[in-house]
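Presented below, as structure tokens, is a lone chain in the form predicted alone.
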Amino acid sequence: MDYLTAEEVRAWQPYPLAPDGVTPRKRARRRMELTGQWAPWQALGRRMAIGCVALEITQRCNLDCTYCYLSESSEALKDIPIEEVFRRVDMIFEHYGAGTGVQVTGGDPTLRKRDELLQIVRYIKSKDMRASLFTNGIKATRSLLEALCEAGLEDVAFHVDLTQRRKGYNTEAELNAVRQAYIERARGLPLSVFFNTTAYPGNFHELPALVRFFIANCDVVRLCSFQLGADTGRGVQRQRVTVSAETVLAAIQEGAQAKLNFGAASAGHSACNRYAYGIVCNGRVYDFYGDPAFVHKMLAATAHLKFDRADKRRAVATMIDFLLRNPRLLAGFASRAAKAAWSGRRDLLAAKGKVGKLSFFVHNFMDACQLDRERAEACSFMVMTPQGPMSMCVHNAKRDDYLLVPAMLKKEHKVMFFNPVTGRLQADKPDKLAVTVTRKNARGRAGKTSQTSAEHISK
């Protein structure tokens, strides 16, 4: 394995804008070709310019997860000004264009002022990009979700698992009460609902049952994502032990009681992301990607289509319209659909023809001290730093380099600098920013010490 050295990690820079004439999608394809990831299953460079970009609008969080990727300095930092957030949204658009998925995240983004959160989502929508809210759900009330939908939010991803150490919940099965409450909050809203779960030794044995919970609620839940705990950030737990991408895939299939093809379509590096698509009927899962060759053909032919993720009927109508214009693909699709319907005829009858869908995703984050060069270069999951997009795993290995820096703002024709430590604007750019971690703001590993301090010289 070709791991980045500590010096290479420090020297790794955010991506600059592409040279003239190179479209974001072509640039993505070039990255996949150079890393050996350009293949018929590859969506990056074919359907999309990037998988998604994380927009961190706060570093604060109301939980303290044992596998947290945030920096030990995070809780001591003030929220960056909304002008700086807008500037980063502009950079996402300049790098990847319309249709890009923007994860509004943190910390927990719901800790940001409500009106600012709405403004941010509205601004992303004005750029014709797709806004997704990534939250632990504690403050994501029905009222807030309704307002965010009106502002243009398309997806909400609730992260719930045992690493969050929520009081009164000792098993993933007990946490299903929290998940169910979140599902009811989002029910009926024009949102795609996702659930994120950190997979680690402490909950691995419960993953099959958790998959069954998501299958039972696939009328609302569209995607269940399992993210392997990694040795990074301020988290106190570091061990994967028996948990790997392959064992998690096996656990998902055990819960689904179906063999799912996780290699027919994906984005980025095959060692990072694995994706499967299930059709659910009468509680039984059928693999929608059972014929990889046909999936590849459809992936190439439909790369230009834009599906409305918040409106199932409109998304289906888009696909039907495409198939009617492409009779050969229609014939292939109809033939396979007929075979699947015959195979599942008993379930179709029992469910009175009602069919749902559920996607399964496994995200294999890398440890901060073991960053595979090829995977970093083929990354499909970026975070927007003040200077540009950067691979999430590389960013997590040196988060303070991008947090402990002032933001330059123009105020009434004057250039001012926002100090994230004090939360104040100042005329002069500070030479260095120092954060003191105390008992009050310490999280993760720092919480185990009485008082520490960390200094970083701003660039």
The other form holds:
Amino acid sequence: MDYLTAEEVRAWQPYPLAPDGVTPRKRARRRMELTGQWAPWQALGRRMAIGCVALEITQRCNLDCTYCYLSESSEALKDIPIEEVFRRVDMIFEHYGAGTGVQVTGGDPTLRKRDELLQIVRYIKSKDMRASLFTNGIKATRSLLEALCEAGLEDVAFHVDLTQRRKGYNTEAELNAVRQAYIERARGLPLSVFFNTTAYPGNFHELPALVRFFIANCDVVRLCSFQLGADTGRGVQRQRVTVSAETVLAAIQEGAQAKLNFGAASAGHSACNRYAYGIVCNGRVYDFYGDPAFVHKMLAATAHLKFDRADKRRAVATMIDFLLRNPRLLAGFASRAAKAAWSGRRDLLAAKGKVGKLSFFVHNFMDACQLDRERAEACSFMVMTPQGPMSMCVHNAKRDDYLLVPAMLKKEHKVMFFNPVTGRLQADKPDKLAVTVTRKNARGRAGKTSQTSAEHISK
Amino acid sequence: MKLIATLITVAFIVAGCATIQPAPDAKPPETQPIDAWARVLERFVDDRGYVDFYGLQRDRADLDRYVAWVYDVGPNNRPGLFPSYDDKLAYHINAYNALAMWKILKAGIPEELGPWARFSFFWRDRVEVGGKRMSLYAYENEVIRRLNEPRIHFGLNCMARGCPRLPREPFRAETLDAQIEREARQFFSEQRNLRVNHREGKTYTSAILNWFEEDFLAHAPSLIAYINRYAPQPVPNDYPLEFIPYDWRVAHQ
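Output the structure of the form predicted together with its partner chain; the preceding block shows the form predicted alone.
What follows is the entire complex, opening with the chain shown before.
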């Protein structure tokens, strides 16, 4: 494995803008070719220019997860000014163009002022990009979700699991009460609802049951994502866990009671992301990607189509319209659909023809001290730093390099600097910023040791 | 006595906070740039009267140009440019709406005009109209309302959702009467501004009717009589009026 050295991590820079004439998609394709990831299953460079870009609008959080990726400085930092957030949204647009998925995240983004959160979502929408809210859900009330929908939010991803140490919940099964409450909050809103779960030894045995919970709620839940616990920085779990991508895939299939093809379509590096698409009928899951060769053909032919994830009917109509214009693919699709319908006829009858869908995603983040060069270069999940987009895993290894820097702002025709430690605007650029980790703002490992991420990497 | 002293102190402090919003960078044109304002309305306002503020912010030259002209020229300092009553009234409605739109950009495009934001927006942050410094509140109450035309309340728009629909064209002197007549009918045809609940035996109408009651009563014997001039269906005379809480969310598209 070709791991980045501590020096290389420090020297790793955000991506600059592509030269003129190189489209974002073309650039992504080139990255996939150079890292050996250009294959028929690859969506990056074919359907999309990037998987998604995280926009961290606050570093504050109201939970303290054992696998937290935030910096030990995070709780001591003030929110970056909204002008700086807008500038980063502009940069996302310049790098990847319209249609890009923007994860509005943090910390927990709902801790930002309500008005500012709405402004940010509306601004993303005004750029014709796709805004997704990534939250632990504690402050994501129905009223906030409604207002966010009105501002243009398209997805909400709730992160709920045992690593968050929510009081009174000792098992994932108990946490289903929280998940159910969140599902009810989002029900009926024009949102795609996702659930994120960190898979780690403490909940690994519960994953199949959790998958069954998501299947039972697939009328609202569209995607369940499992992220392998990784030592990304601040968390108190220092050892890389033994839970692997393969064992998590097996646990998902055990829960789904179906064989799912996780290799037919994905974006980025195959060791980082695995994706399967299930059709749910009468509580039973059917693999939509059962014929990879046909999936690849469809992926290539439909690369230009945009599916409305918030509106199931519109997405189906887009697909039907496409198939009617492509009789050959229509024939292939119809024969496979007929075959699937025949094999699932009993479930179809029992469900009176009602079918749903549920996607399964497995994210395999890298440890901050073991960053594989090839995977970092093929990354499909970027974080927008003040200087440009950077691979999420590399960013996690050096977060303070981007957090403990002043943001330059133009105010009333004057250049000012935002100091993230004091939260004040000042005329002179501050030299070196540092935070004091106190008992009040210390989270995770910081409460136990004063070691920084950078020191950790250098070991 | 103590209370009065405190109130006076607070009033002085608050008054001292009043700020002037400098004119846009754009050079004020010589003649009324009504075409620039027309382009803003045509390009960034939809049929509901909602505004694409972020699109406007990215391409704000026309609005800045128009606002710079409003700062510089008005009926008070250039009366010769506004010979008729309709010239003045059309100018003021357009100017008020353009200044409100411009102030939303200046305020960082908020989602809502909450109590503090309203204080800054309508009172504290002053603008200039024809070289005369004033707040938006004073502009509406001390200048525009004095022209004694109650239908202006269906044309003036502070960019909140509770406001009357913002038309996609400027008000023009030559067609002003027909335009504000149309906007009055439009206003009372919308459920959010007027609805009759026969079960409750009540009529619900916009808070605008409450705030500016005296303007309407100067032209009609009662608010219901005034409403019935424009409502698509007559409102029962014996139903009490209830005023709908104003929606202070900014009228984003």
